[in-house]
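One chain follows as structure tokens, the form predicted alone.
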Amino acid sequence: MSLRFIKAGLQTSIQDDGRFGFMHQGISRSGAMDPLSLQLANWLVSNPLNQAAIEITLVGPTIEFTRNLSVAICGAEFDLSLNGKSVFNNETINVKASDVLEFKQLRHGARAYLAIAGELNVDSLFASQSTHLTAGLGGYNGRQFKTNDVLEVYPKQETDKRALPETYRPIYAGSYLLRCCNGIETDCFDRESLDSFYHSRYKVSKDLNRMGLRLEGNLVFLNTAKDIVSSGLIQGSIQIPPSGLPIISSVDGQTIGGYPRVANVISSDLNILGQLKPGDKIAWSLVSRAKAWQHLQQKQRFLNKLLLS
């Protein structure tokens, strides 16, 4: 083996990118909630970016490594630990056989990844390493760690030292602006409807997990009653169900839905679903879809500088 899990934490398990091309057969996509920590992780390793890591969410575990290893933690921030004396999220970290690595204290955000340079020992699943923990698929035994598990790496030799510079560390504050496109409902809405929903805060409730995330705030109705055909759902659609509070989809959510869309989440802001917990505050901001377009290029020429270099 390669680590053991003294303790497993909340909720830790194995997730890639997530697998692609299946929604049509009713199996949602999965993958890391934070995608972008994902591959900084990765990163930090040399490993390829959208390789499976360990997504540690709220909780963290504590880790006993049994061989020489070099890891990285991107994402939320924890006080790190390793054999009693602080290490960091951003920077490559060499570990030795008999080590301990401690997830203590959250500080901010909700999800971080740790990353481990060589290849996870998990079978691959529709074309994914990542583990659907509502369906009890993919992963590690199609489920998260529990305590004493053992976890098997192909490592690679231990990677030159890396950091993050300073401008690839996100700020996770609690307060958070989500840029939204129209959905395919939104003349469903009226004007007074939508402004309500647009100009309001809302606040993460804590009835959320890697299916979706309910949020207390304003109410947003329908102005008229309409049947809404059931239809595909993707990470970031924002629905409004009879309750008229507003639950916005993610990873391992259903892949169609009949309530109406209000509006969805732009792809370069779907990493900061993953860091939301109960408690954050979100904010609209509603934009085309050709600025949509216009924020992802520039998002993805700013890490490729990085990424790719």
Contents of the next structure:
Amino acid sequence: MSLRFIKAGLQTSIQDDGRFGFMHQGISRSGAMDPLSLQLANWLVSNPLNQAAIEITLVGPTIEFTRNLSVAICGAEFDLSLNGKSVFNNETINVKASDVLEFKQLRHGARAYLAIAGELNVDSLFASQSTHLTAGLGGYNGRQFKTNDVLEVYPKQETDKRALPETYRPIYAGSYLLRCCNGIETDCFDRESLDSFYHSRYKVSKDLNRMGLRLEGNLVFLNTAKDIVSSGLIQGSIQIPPSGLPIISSVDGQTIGGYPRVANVISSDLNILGQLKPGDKIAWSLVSRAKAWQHLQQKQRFLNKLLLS
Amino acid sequence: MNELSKIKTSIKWNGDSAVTLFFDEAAGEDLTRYILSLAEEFKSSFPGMIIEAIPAYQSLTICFDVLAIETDTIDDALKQVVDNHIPNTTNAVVSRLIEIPVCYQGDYAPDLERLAEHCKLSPAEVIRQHTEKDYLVNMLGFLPGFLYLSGLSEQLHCPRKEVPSLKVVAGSVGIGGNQTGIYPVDSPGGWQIIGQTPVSIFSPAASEPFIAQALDKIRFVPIDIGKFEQMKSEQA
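What would the structure be for the form predicted in complex with its partner chain, rather than the form predicted alone?
In what comes next, the whole complex appears, and the chain from above leads the way.
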């Protein structure tokens, strides 16, 4: 055994970069809600960037290690203590057998990623070790961790200690700009509705999970009561149900949807969805596809630079 | 099939990394066959660059790896694939008939009476109509392994529950609006549950995780409680 959950936290599960190529069978991507933080945490312990790690949501766990391991935490900032002494995000931490890591008060963001140098001993299902919580498959017995669960790790030798350069450390201010491109049903909304959507701020409601995030704010309505034939629903789609309040589809979302989509969050901003918590504010900005692609390329270059450093 | 290759298709961007193709043609077996063949064409035309190809009743959604694809010429390249596509008839998907045993009795059919009342039919007549036809699997989606079936008798159409049940067990067979289907995993749901199958619709760890694929036909076969329990215990 390698680590034991003394407290499990609100929703603690194993996630990698997700499963790809199974949506036509109803299996959504799953994987980390904030893949960027997952990658940064893995970099700190010299793992392949998309390797499975532990995703921690809003209320963190308390973990007892049962062997020496190199670990790192990125993403949401919790007050962290190792055997009662403060430790921090964004740097490699070498823990010893019987050390206890405690995630206390959440300060910023919503999800932290705990990467462990080595590999987690869980099976790969549909080409991923991620936990698909709605389907109950993958990860640790297809579910989130519970008190006293024991996770086995195949550790690597202790790695060099690394720290994340300042420019790679995120700031979660609780107020975010999400850039969007038009969706397939954007033209079902009139100018007025689109203006009302883009020119107002929305609040993240309490109703949010890995399937989707419901927002509060201006109501958006369809031009006409047009019947939409269900079609492929992808991550980042902003759906407008009859209530008029937007829902952003996320990693565990359904693969076929029937609500009209007013817009889609651009690929390079999807990781922000993983850091939204109830009460956070969202503003939108409409960008061209060319711009969206540029942003994604920039982000990739940014990550490549870290790998070469 | 040749006529279908001329069907009017519109391509719409679905965000920055996917397009959805809409087909101006009635949903059904021929269109589904065409959509599956087009999905294969996309995968071979853009090797390694297509992450998902999601067929639906009258559409196909293609997700790309935007970092791998030539974005400057992508619009033309997509259009060319659609325009030049000749449906593959030699390697066409084989449609199977899959029989699914369903117990329409007792606790396995909690909403049968209510649905029969709404449809102004006897429960026996509901069961007869539900089992007499073969249903086409249009696509899979929504939940892992969930089958979108078409062909439900109009007399059995029934609105969804106003308050969805918090937990519908895997294997439950229901009717919601003009659709019928089987819950592949335990999940919340608003359909009227008229029966349950002892067979696994979705078995993630099996070599064949899905009981059916798009274009297969489904036939529901009524079984009694004794048979249901026997089959269930044989599975365990």
